[in-house]
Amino acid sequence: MSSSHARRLFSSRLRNARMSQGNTFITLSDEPAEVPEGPLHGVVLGIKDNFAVEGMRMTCASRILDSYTAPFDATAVSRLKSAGCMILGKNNMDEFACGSSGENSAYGPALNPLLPGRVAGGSSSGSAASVAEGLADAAMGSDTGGSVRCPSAYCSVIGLKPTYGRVSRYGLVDLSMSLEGPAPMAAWGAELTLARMMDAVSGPDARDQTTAFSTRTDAERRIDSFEPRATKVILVQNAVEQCSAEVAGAFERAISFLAERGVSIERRRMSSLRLALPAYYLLMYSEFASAMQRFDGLKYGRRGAGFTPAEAMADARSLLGPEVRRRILLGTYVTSREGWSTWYERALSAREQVSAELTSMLQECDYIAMPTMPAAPFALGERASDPVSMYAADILTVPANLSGIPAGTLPVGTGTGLQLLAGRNGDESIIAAMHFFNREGWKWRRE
């Protein structure tokens, strides 16, 4: 793709996210100078936004920060950059990742552009809702406990979580320091994008410590290395248990596909499968509480009317979301000296337990397979007053996030995921399991 031509494609999507009334994006971009030249030129890319891009707003969807803008570059940000990315804007999502649905926005909820009516999934909506719109072709957001893989699910698209540490989180305003980590997102089909974006962002960056041991990717190359005789998979049956029927059944429609072609599929239990979900809201509260402590009015977000520290404090703080506000009560509660033992380290106790089994698991297959979310995406304010409902969708996406290895999506069913997880360090095995259903001509949607 030439220059000009992209500079008049990113025009045309520009022109066409002004006009959208899917409320994906919180900031847009202006028309670029350059087109840099890279294995993604010309790729239209949306940035949640709570990565820094400099001299763009970063609201982290969030009034206390409708006003900052980033003075610098995050590294993924940079590296897409580079790669020949042209950024279209930044998107909507859940206040500062609260959220499983994308409607705790301080700007209104990102909307689902094949469900009409339903939410679009969090807290990475709008990158998901973009891709899924035709505004974007790929999107960068973050994965806390399903914040991509949800969202893609909901939206039909495919999404990464990398390998914890693979990818560099600086300047990435993240939910939960151990748990999150940039996500690409892209289009079905777009597998070689996913496959480039992987390779441009990750590997070793002097200023996030957790990418120390880090190594570049090489799922371009390897992108055709799925083969179905040689590959083992553990479905996890109790998974599937609680799911839908629409879910179940699309699930096993996907289950099929692969075993006819002559993937091996072993049907297995996973007994702390139990554990996880509370182990991650407890982990993600206390480490949510202590990162929130400087979005105080002084040293970050709007400064707070008031004659003393304390009195501005509390002014700006109002500003947060009711969720943002719940999580950080929780958070502060679990790391307090009376909930620390009962809560804190029991939670890290049952982390362990889930990332061995997890582990365990791995080291007999290539593939652990279930579906990303239990149902189909609901309706637009059916949970709103149900946090608890809220937090049990993301049941089958945060055993992942709590071991650190990777999991991916792909379509199976409109708002329906198949979701894919590997060993540490396997990203790449992942991009190349969903570009075979796409070789192999998977039809997610019914003809």
Given for the second form:
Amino acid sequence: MSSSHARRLFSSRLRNARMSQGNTFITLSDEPAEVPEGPLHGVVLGIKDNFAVEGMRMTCASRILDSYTAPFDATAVSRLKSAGCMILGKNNMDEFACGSSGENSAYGPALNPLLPGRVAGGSSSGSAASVAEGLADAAMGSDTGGSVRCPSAYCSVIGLKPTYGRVSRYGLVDLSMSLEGPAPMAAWGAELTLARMMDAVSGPDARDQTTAFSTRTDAERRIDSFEPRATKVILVQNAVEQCSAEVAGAFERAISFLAERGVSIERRRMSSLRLALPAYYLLMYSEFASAMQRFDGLKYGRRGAGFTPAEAMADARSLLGPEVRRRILLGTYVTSREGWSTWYERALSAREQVSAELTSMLQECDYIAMPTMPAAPFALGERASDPVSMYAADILTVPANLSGIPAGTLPVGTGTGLQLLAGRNGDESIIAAMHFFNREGWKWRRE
Amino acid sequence: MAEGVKIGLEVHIYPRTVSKMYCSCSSDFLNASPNSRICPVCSGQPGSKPMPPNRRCIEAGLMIAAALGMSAAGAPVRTLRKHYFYPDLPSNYQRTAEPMATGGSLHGFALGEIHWEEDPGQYDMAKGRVDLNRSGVPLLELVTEPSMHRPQDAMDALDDLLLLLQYLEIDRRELPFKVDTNVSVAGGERVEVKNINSVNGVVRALEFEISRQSSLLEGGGRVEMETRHFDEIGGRTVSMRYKETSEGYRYMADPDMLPVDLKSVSVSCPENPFAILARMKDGGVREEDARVIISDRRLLSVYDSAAAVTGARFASVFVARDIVGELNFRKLPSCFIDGTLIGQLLPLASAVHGGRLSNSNASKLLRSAFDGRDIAPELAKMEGVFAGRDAISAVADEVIASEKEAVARYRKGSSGSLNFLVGLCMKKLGGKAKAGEIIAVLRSRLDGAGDQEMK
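Which structure goes with the form predicted together with its partner chain, now that we have seen the form predicted on its own?
Below: every chain and molecule of the assembly, starting with the one above.
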């Protein structure tokens, strides 16, 4: 693609994005001055609004950062830029990534282009929806407990939560630091773009200590490496049992597709699955409360706009949405003296159990399979007043975050996904499995 | 003095580093316009992450720990987040490490632990302004047990610490440390006095607090646990706030930091002053004289040269009393004693030590030497004959052959080593030689520089 062609493409996408009713972007970019050559030359990209892009507004979908401009590029962003990507804008999301539906945004929910009236999933709602709508070719989201896999499944795109520590988190605003990382998404059929995004952003970064011992992925070269007859998949039976009939049916169809091509399938129960949600939420609350400590109204917020420091401090928390405030309060409690041994330490130990069970299963197989989300996307507003039912939807995505292993999702129906988990640094093999489905003519839409 | 006084110190040492604790900004916050030495990390921008802890700071901590007999942590050291709200703390949590070493003692007082942490920025409450140049500057916090009982104890401990820092060459001279002190008297709670910037301030704050707390208790009142601020000018302490309990800080391991395995950090420690003190005392030197000498590294160098000629005890008296007396009388700093003067003083010391010179003559010659006169001719007259060039050469050859290390150091540019070699030659010659001649002979042997002059 010539550079002028790339710029014309970008302009037309920018026009479409301005006209779109989908509310998938909070801030749109200016036209790029030049587009660097590189493996991702000309790819139009959405960036979740919790990544710092130098000189662009970064709101995290929160009123407290409404006027904040990021002073630097996140490592993932600068690496994508130099690989040739063009950033279309900053995607809508749940406020500070707190949510599984996209509804917790100060800028209103991003809409699901496939299922009108249904949620787009969250927290990377606008990223998945803008890809599904065809505005962006791919997007960079973040996944803390399923924030990329959930909206990818709900919007029927592909998404990968990489191995923890393999992609630098520098410039990604904190939700829960020990669980999350940047996570790429792309349209169904664009596994090569996903592979190239991983190859571009992964590997050591001096600005994120958790990447110190990591390696860059080799996903593009290994995209055809899935060998069905040499592959064993363990299917988590008690995960399937928690799903709606629609989701379980679509999932089983995809499993049969693999089995027919020679993949060996074994059904197992995962006993620690029941621990995953409470462990995840307790740890996430705790780390989130620590990370959100800085938003005290003095450093960010409305100080100076006619507010005294005391007023600004008193006002600060009113700039945050109810789910964000709930999590800060719970996290503060969990890490207080009263909550520490009752909740925090037990959550750490539950995390160990989940992690150990997944690790031991992965020693016996190449992939663990389960549905991505237990049900198809619900209606906008349906669960807004019931946080517990909202949390329950994360049951199948949080185990991978608790153990730091990679997990990807690919569409098996409209708004439903198949989730594949692999061992640490198995990111490439998950992309290869997605590519295998595509190569073999997988049809996820009922025709 | 009040009964049952317990004093503990928390000393925050500024180690000499180029950059901050968790980013590459300059740590020199004193000489910069406000907020000119900041980056996304030390200003706590959303999305920023800390870099690995400053290596130089950890090395400095390990050097202090080794010199004070502390035991380094065996398990990898985690970094914790200490949460509290303050305008100068960009993230509203401070990164502070677990102890890197525990135990040990300072001036005989038991120590608790030492750890590294980051300094917050500076808040000007009156103007409502925050300067983040100091935010993220490395600190080492050395914590003592409440093992002291008098303000004088705290002063002795801090004096020793300053001395140690001077020898290790790891502190920032313009700003060595700031101190928080805990003090209680029998029957009362512990009171913390924060942010005292001098040894003198610590002593005054402690004296004030002990007297304040004692009077309170004698009057039937109670001493509550609280944090107070020291007013340097008024010499008094003022209540700041009641002390949060440690649980109030919600300490948790920082998920963005990898634990540091101290076994992977190797440090080479120069000889520390307490080891030198012990060595001098073993050689018969009185502690009082030894402390005068080790308090000043120039004096220590003169002492070492003299001790090679006359032995430890004699040299210590010569340096700590005669030479220091002369310096004090003339209001001169120790750096006045240069190589030439040392060359005059060593034969003088040797002559006195060898009994070839009376004390009154020695005093006269010492003054002459400090006046800048060449005392060699007069010394020769007073004590007899000097060794000839052949005798000096023979002795110089012997010394060069036996002192290979000092020779090597000299060739690397250490002028102190030459003094040391001159001292040894002088000793072998019984002090009956001119230092200048010994120097010329040694130089001609060691680097050939003297050859031209000899012809």
